[in-house]
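A single chain, nothing else alongside it, follows as structure tokens in the form predicted on its own.
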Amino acid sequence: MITGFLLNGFDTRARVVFALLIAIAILVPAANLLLPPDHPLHVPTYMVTLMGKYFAYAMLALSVDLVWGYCGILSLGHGAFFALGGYAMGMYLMRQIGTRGVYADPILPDFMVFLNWKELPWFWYGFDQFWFAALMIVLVPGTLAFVFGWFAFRSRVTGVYLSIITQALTYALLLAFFRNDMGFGGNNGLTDFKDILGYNIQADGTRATLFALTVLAVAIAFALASAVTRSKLGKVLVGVRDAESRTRFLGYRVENYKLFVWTLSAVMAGIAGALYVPQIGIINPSEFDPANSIEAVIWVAVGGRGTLVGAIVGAITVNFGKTWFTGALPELWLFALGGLFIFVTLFLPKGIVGTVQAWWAGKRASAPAATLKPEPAE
């Protein structure tokens, strides 16, 4: 039933995206294990890290666009369920040190036996077991954003007070987590990890490996988000996006179509923090920086609203820039962001993807019309 419901969601273009992104799980890795390093086509392992960090930003980016692009709810704070997705990977991995950490405790972490904490908050227990860990990645950001969902869309909250009150909960978020007292680290985050399942995580084998899962994971959630989109349920969504008075009266519960995919886009862009977290090597409450969530909006602006595959190409995109930027002029990087999104919304309102296929879509309806042009009169 759910194969069939994923292949219902797959038209030619979806198809083509996948087996794209299945093709760059297999080669990359394999241009970087099997390749030697002075062949033209070896890729070298910090690329290989830096373009698993682009998707896992792709992944985020995804997520925004499944309710933005679709049901027209802007979240400013998407950011959040990013980075609880990255705690809860990094608390698994924190756990994993034991004594090869700096004070050599088997059960309390360093910034703990730092802070004197006498035993392990109870909220750190189970996190030592890979499975316990990811479950916790699905359920924190999804039992928040179902939580705060029920509330807000109960109440009938939309447009831009939604989205300041998705800033605010990512801020709120932000202030509590840089404090001490609440056992993740404070402003230093969660760092220094050393292996994942028991696999070294400064391998090139096993960050190959997190590249690989991370491009299948953006694969299976654009195939998701393909399938639900293009099936009833997507419909209402786009209804719920273009007239949401119209579709509440058509008898639709309009609020819990908008739960669901809200709920179902905050476990994705948690899934894409836990990836992001033993690539980057790191996680700490920058990452919940209202300005993560801005950005990665941008990316979907950029790449193109409610095409889904605009999202993917938007965040590698900016990101990529961005790597550029801040090496060769990064005094500039904001304002160089700052212009790339005005000049979309400018001269490119439908974004990179949206354009692309708004001429191709053009050009062949002009098409079967040059076919048929009257013959001349003898």
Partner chain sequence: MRFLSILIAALWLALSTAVSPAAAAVADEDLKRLVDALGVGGFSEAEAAINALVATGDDRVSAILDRFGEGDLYTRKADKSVFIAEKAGSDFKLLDPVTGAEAGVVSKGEIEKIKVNNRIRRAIAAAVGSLTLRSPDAAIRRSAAEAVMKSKDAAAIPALDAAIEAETDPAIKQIMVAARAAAVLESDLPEADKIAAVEMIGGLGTRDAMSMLAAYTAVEGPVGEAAASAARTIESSLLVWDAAQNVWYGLSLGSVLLLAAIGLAITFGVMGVINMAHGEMVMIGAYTTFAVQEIIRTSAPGLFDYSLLIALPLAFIVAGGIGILIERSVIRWLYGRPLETLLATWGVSLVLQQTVRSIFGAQNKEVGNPSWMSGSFTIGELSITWSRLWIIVFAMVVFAGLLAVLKRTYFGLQTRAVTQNRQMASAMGIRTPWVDAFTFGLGSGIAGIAGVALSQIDNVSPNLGQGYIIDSFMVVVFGGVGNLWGTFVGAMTLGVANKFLEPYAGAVLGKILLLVFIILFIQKRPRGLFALKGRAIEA
Contents of the next structure:
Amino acid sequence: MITGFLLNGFDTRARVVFALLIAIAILVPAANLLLPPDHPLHVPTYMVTLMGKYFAYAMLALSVDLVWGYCGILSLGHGAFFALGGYAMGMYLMRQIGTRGVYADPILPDFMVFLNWKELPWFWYGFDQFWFAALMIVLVPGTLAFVFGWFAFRSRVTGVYLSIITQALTYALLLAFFRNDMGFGGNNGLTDFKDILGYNIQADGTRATLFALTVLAVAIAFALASAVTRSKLGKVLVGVRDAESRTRFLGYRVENYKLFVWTLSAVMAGIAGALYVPQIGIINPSEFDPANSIEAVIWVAVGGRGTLVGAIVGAITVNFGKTWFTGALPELWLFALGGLFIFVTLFLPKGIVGTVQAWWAGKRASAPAATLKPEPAE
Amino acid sequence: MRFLSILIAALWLALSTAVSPAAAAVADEDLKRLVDALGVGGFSEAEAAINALVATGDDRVSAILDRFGEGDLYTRKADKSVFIAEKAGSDFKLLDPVTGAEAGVVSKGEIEKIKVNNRIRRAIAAAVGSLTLRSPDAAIRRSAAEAVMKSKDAAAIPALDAAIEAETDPAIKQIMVAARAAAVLESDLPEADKIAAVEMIGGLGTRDAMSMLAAYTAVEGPVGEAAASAARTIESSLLVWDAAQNVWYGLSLGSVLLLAAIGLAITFGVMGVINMAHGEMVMIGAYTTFAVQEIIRTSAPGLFDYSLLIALPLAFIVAGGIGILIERSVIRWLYGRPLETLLATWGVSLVLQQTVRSIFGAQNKEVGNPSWMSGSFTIGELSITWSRLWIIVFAMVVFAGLLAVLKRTYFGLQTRAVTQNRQMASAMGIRTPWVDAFTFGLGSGIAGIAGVALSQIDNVSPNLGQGYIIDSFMVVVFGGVGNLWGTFVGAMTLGVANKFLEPYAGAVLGKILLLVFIILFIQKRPRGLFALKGRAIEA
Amino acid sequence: MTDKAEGTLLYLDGVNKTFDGFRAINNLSLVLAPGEMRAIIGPNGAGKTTMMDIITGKTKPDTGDVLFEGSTDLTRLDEAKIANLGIGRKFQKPTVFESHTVEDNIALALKARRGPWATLFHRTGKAEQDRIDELLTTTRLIDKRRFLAARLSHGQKQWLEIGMLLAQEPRLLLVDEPAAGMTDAETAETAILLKEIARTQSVVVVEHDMTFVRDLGVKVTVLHEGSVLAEGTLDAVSSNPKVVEVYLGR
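Alternative state: the form predicted together with the partner chain, after the form predicted on its own:
And the full complex, kicking off with our chain again.
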């Protein structure tokens, strides 16, 4: 049943994208590790890490697209799930430092010794085990999303109201994680990681592997999201997006559908965060900043919401632009980003991929043989 | 505390001005003779001499005694005459204690310091106290009584009794009675007197009275019990004052929230548009104030006290103009697509922030308080700063003004019509696009004048607006969209709740709790406290 | 519950609903027998749409009984539950999923398990495909099956929505102004379609168009200011002086 479900969601385009992602996951690390540094196709390690970051963002964008593009829930707080996944991974990495920290405490991370804590808080138990951390990466964002969504969707909070309370959610978490006595390193967050599963986190091999895993995760997330959106459930979701009350009067319990896709999306964002942290080497409360979550939304808008490829394309394009801008013209970055928000909403509502698709479909529709082709979804 | 320090300063001032010769009641020579007596014999004799000086009632006596207490009085060995000696190199310069005239420079060996011990110091304090207690100047009498209240000197009781008898100002009399009670508690008077004193102090109900009593609650016997019970009574009344203080802080925070949110309430209420750049309008208002003050500083410093009054209309025009510009250029293309509007206006907010950063720099800007905005005063145990008071008043005026505009003007009528039924309003010949533009301008303009007020209590930086945007939304959503009174109640409720949570949960946790509360609240009442009901709103 | 409700399909008694002081529904009582088709007419603001909202669970009445099949209390259920009980509703403004194809619109409405897990792993079988074809034929949309619903004309959207209603296989259909915005020919065809439906299912039609109501030829209930003003054949109610006064003004 599951394989059938997955295959059902795999049309030609999805297969091409999936294959492309797998190729990137193999070729880029190979070009980094196997080719000599002076080879023209050699990819330097910093570039591998940078691209790894982009792909982690791409996965976050996929999760935002799933709820916004397909179900019409504009989340301004998906960064919270991303950051929670990141913190769960960060806690594991913290526990791996052991006696190599500045204070050389075998159990307590440096910041706790610094704060004069005598023992490990209960919620840090178990994070020395990778399997436990991996479980938490899924469970913590998933549970928060489930509880939040259960309340929000049942009471039919929709539209801008929902957007604003998701923003308040991440804002509240931002404030909470800034506090030292929360036990997550306060302002400085978690950093100075040494190794992951026994491998040196700075080594080229580890970084290339992390990159490959990140792209693989994006590929799997993409496949899963394709399957979900092409299933009947996906059609119900689009129905909810376009005519919520019609869906309700057809007998679908809308809140359950929203809750399903919302929780799925949060888990996806959490995993993205967990892949992001070991590559970046730090997780701190600024990841909860509402501005980050809104930025993730614009990636999706730029790429084209309601198209999964668009989310990936948008995240990578915008972040590449950000890297270039902040390096070359740092003062202009916010102008560019702000302008992008305005431009995309006013002139490119379908995003890059959506616009290309519309143009393509228009071309095909004008051909005499294909009069019955559906128009692209808005 | 500040009140006390001011009093002490006043006391000091009063004592130093008391040396004016015009107020002399006794001839200089007679007084000098009495001063000379201070250097004769032992401590008992000195005490007698002090009392003799006091008996003259001369205004200069307290100053002389002060110097005595500080150990500045010396006897010239040659003639047993008493002088104030000040160190001048290795020698001493002598000053006449009565007239202040210089009396030559002598070597250390020619003079002898008049010894002062605690007994003498007490006698001096009591003497000075009783002297000033009967001063013709009310301020001096008041501060003298306050001084006794602090020193709790039992020796001052007779002087106080006499002063209370003679006192005509009821306020000062009250302080004297309290001071006497404080002194009684330190004296060896019978217990009944002490209990009466405890009750007297308990009746004051102030924080000082509370700390005064705290010293006696551990005393064995009925005095201790009385003190403890009086302290408890005060404590509960102080709790009320604390609550009142919290309400005050809460109202002041609520006014800030109201100012920040009210413009948003209009734009959101009328157009259903979430303007994420709303906070930036506040920021622009604050920078307008800064710019106005800069110009005044360089060209017309005398106008500084009017800077805010000048900034208000300018901020309204600047922010309102930018608001209309945003509406005409961006928002009007996005009506009916609230989520896209939200994103586009977020983009606008980024651009505005960066623009201000480019023009004014990223640092915080110093915006001065005019004189009428600085300082504070107290009512009972409430401490009230002028800036907070003015902001509350200002928020109320803005709110009332806005209500008047919406309820009484033709523009307001059109706005309300569009809020309730856009199509019908349009069919009635109202130009809804213009109503939208001007409403947006009005909301933005009000955000601008909110910025003028906030520049007085917050850091003026390009990020100023971001700090308010979520709070403002919470207020609007909590209060209910499309209802200004809802915004008012929402702002005040959240402000007061915030300030009540803070002492228990800390500022940050309090804020988190409040956010969580609002999130839960929206679940229960998705349309806020004062929601518009009926079918129209669901269409 | 009430004995009087026994044997009825839909039973409303003493229903009241107030919006901000405005009495939208005022002591409304209405009984519908199984298999019956009923037309409801009334001027604007008579409470027709609010009545539909109450039956379908969108609005909760302040007081009164709303019973389905004599025993199920509809006031305690939400829209989805009521829809699954077998009450289908067509909105006044045609509401279809515009970014889905016509076929998908029908497929989503087909009677099937409605939970997220069921739909996630759902695969369209032969029986379902046949049923979809049948419904598309009934609603004359078979040659537009791959069109996005957004491309349909107003009348076609009305029919698509009726098709979706039929796909639900409800026992009671609530149809709000099915003929609005249709040409005369379309209106006549719609009447035929509804009569066909009424052979197997109960139908409540709210309509302004008197010709259309006459075409239906069923018992008519006149609503006015939230309560029933008159009931009977169209001829009977149109000669009722109270009805004439309401419609022609005073």
